[in-house]
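Encoded as structure tokens, the following chain is the form predicted on its own, with no partner shown.
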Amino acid sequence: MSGKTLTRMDLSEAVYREVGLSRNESAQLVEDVLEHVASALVSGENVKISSFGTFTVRSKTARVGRNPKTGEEVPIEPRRVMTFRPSHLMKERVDAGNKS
């Protein structure tokens, strides 16, 4: 694995090169898209990006967990978590990348 992380700057630079918007417009476009996705998730909506995957928010109930070091039981509060499920096309692309 290369260990490289794709950043907002990388995304805006790609938009700049591919679409031809100015760097500022490209950065604002990336920010607007990410803000729209985040807002939808916060409001409990699913976000499906065709050929990429689906982001969903799940509600987890309260439960009793265990500290693995001490074995002590610890209450875990109810919370909402985001999950991502890749599309079958994305899974195939990642798998193909692993073979090359």
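Positions refer to the first chain, counted from 1. Not measured: the values here are computed from a predicted model. Superpose the two forms; the largest set of C-alphas matching within 1.5 Å is the rigid core. What changes on going to the form predicted in complex with its partner chain:
- Relative to the superposed rigid core, residue 74 undergoes a CA displacement of at least 2 Å between the two forms.
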The other form holds:
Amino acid sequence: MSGKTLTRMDLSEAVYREVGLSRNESAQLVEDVLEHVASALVSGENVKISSFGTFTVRSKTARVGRNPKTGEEVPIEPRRVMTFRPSHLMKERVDAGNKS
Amino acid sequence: MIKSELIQKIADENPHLYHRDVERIVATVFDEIIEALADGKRVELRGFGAFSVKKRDARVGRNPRSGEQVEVEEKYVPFFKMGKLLRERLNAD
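Take the protein just shown as the form predicted on its own and give its structure as the form predicted in complex with its partner chain.
Now the full complex is given, and it begins with the chain already shown.
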């Protein structure tokens, strides 16, 4: 485990190496991929990327929460949350990679 | 939306690219994320979210059907936390 963090830059570098477009265009395409996923989710669509995983949007109803510090009741507005469910393949690769 | 639809959208916006190159681009993005997590790295995509790996300790589980005790090995699972901007976009009315 190296503990390093990858960013958009690393993803666009990978696209640059793999496809041979310019660095600029590779970066733009990585952004396009993320933006299309994000806007589908914002429009309420689930996004299923086979062999990667599924992003699901769920609506939560309003409820009464409590400030854990003061004990005060606070209303929690209805909101939308997103969950990611990794594919079987992703789970296997991540588990195997971290064990070795 | 499924992967082929995502590929089609990007292909439509980039008519100068071969369809198979768009497929490779999309595959590379997702493979790279899996590869990084398999190496024990994090992937942080500002505004979108962050992928990381969580360790689940070994535990003694139980077969729910027979009630029999079973050793469950430690395992490493992928985890995604949505970014602030995306959370705000999901809830902007």
